[in-house]
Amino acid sequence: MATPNLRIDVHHVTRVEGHGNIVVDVQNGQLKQCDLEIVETPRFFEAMLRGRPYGESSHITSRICGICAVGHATASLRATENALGVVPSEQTVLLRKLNFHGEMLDSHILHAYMLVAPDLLGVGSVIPLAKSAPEVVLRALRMKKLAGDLCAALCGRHTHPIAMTVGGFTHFPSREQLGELRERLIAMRPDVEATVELFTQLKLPAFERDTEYVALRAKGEYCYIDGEIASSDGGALPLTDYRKVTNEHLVRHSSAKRTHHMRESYMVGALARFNINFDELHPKAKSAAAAIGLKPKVTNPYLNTAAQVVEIVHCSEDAIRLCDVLIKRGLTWEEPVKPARLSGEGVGACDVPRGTLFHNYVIADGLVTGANCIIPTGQNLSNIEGDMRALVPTMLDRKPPEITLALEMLVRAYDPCISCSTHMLNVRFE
């Protein structure tokens, strides 16, 4: 029997550095309101950068997010380097890519196992899951430990890296450390294979909604750093034209800006990368996608987690390859590349775990005079609302708890924030 009247009022859903509400109102079987309200005051990181020396930017902005600290630091460094005419060495580029894989693995493993898997295994959180399926949780912790150790070896630590700087690194791993990491990555393969097997067995909700997908793209690689901005609707733009893609605008029910490109909304993140860069995946990652049942174009947002599992395979295998390359070429101590100038404007972009991240700085005489940061979750907000508005009318014949769980899982599928997503949505029906 359909539910003619339904009121969902969630206060608050903790998200990326903030709080948000989910409000759904159905009257006489008609959807009158379906909003994702972000009600937190802005954190003003861009204002914090003004007047600061350019070398401090990456360390300040890495504090925007604890789980994407490497991503923010890398995007910040690329923005600064592009502004000041710094061209990093081949060794620096390789180390940054390897470091980035550590962050992707750390985040994806945490999300897939500890935030999504409990829903699919019928438990309320990872705590009871540790009792009912300890081998699953221990597997996740083993892999997550290695991901963190990889970042620590390259940039001092994962959360808020300290050894990444404009033009290079201030610390380098030894050949022995890289060799050990390589062996541990190889030894992790059975856990990665078990992760794929787990997600071939878990049933994610069936829901389709076509949308635009946006991700970075570069020839010859599954792109996470630099490249161009590509759309599944066709076309690509240079990073300097990011504002033409993000098109930020305000909505009355949220203190967070929304974005749109060719449609009313677009999606960034693992699923977007999968749809745009599938051909560049490692062969083992393609095999994992086939085992799970993924092939582009995927239009079910719940399968973002499945795309993350595919990226776990890709990142672990490509990390082994990068270790081999670095060991073969030999690590050498390098002084950071000096700026060619002290004034300029630059854009840096990275595809962090949750999607495409942009940093844009204006620097004058070595000091930051203007900054703009476009966060992946902000780009996804309109698309989450679009999914919610399409999903709710299809579920009015279900009981309120089922609708609640579907909305919880939809929000979590976007992986909006590690610390935030762990909170259940508290839904009140009136």
Second form
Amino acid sequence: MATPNLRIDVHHVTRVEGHGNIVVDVQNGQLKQCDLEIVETPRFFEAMLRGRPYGESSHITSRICGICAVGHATASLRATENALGVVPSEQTVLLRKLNFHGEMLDSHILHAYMLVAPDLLGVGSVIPLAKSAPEVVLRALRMKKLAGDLCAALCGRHTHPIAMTVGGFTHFPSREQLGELRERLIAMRPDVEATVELFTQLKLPAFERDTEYVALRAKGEYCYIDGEIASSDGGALPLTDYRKVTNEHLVRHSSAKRTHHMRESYMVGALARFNINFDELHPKAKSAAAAIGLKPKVTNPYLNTAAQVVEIVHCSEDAIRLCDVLIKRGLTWEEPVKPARLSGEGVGACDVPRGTLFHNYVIADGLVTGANCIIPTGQNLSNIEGDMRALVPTMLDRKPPEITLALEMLVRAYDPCISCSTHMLNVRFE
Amino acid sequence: MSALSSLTETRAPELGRDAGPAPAGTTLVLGLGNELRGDDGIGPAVIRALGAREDLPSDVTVLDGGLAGVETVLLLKDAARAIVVDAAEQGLAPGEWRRLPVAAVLEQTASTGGGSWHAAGLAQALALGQALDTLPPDIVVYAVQPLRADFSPGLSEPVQGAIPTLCERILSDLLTLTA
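Now show me the form predicted in complex with the partner chain, since the one above was the form predicted on its own.
Once more the chain from above appears, this time first in line as the rest of the complex follows.
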């Protein structure tokens, strides 16, 4: 029998980054409220940039996130470079792509193993998982360490990269380091295969809701940096038209802005990229997708984690390829490309682990006078609420703890970084 | 800084480039902390001081673990014995330190609920190492009370002043452990 009245109040959802609440209110079988409240304090990074020399922007904005620090730094550098007419060298582009793979691997491994796997294995956190399946957790730690070491070799350190700068790098890995990373990435293949195997066995919840998927797209590659903004509903826009996609607006219950494009909401992240850029995945990643049972277009948001696993395969294989290319062409010490001008406006975009990230700067006489950063989690919030509104009515015959867990797992599937969007999760049944 | 009441260690595998786990079966002294955050740099500072000592037993590996976070599990995994040095808010006078059996740190972690895996520090790494059953059988933590852990490099006078006695005590541990 359906529950006529239901009140869920998860005050701070766990295993996500930041603070948010889930509030659900069902009266007489009717859904009255279904909100994802974002309760973190705004962080004012855009205001901090004003008046700062352009060269500091990537170092300041990488502090937005300790997980996507390379992503923020890269988007920031691309915005500055586009504003000041800087075209980075081929070597810089290759190094940035390789660096990006390191961060993507680190973030996806943390999410899939530490944050999502405990739900699927019926335990409350990674600690009981470490007791029941230590080899799974040790595998995750090994893979994470390699991802972090890759970033450290390329940009000095992973969190808050120091060697990435406008127009290039200030430090270069040695040929030996690249060769060692390549060997370690190859040696990691059995761990990557075991990760895919694990996710072929784990059962993610069944729930379908079609939505609009948005991701960066570029010809000939599975795009993470630059490209154009593509929608699964058709069409693509240049990066400079990002506001036509994001259409930011405020809602009463959230300190993070919301976005919408062609529908009420859209989804960004690994699943959106998978749906839009499937053809460009590495063949081994396509095989992994087939093994897990993913075929575009996937409309179950819980499968975002499975799409992350497919990307773990893609990024590790593409990182090996990039090491090969860099070793073959030979690394040369390059001075960063100097700006062609000191005033201008530019947009930089990257598809970071959680989705499409935009930085937009106005620079006058070398100083930042205006900045706008649109973070992936902020773009996903309305879509998560859309999923919650569709999911809750189908679960009213279940017990509240079961509904709460399903909602928490849904939010976690998006791998939200609420601090970045300004902002976590607390389910309150009202 | 992380070990006791504070669980604020920044998550990051910011190890020295060649930093890796100690060779299997050896004794490891691991200093943790961020040198850009005032007294949080006590771990790396003790490692440097110990590394310069001629009386350091030859079978001991000293390692600046930086902000190893949860990856500290891997650094500790193959050591037979380990000593960890970290800053920790304990309500003591600045520069005062305590030598804690790992069980005390684990107990404190369990009582405070653990914290976020997005920002895992020593306390969580030890709890995970215990669950994995990969902690060295012999492990102690030297927890040093900071005066300040703000956004500026350099140790405060009382914490800097604690280094000689701290090193003496650790060396005495090492001689006992390696005897």
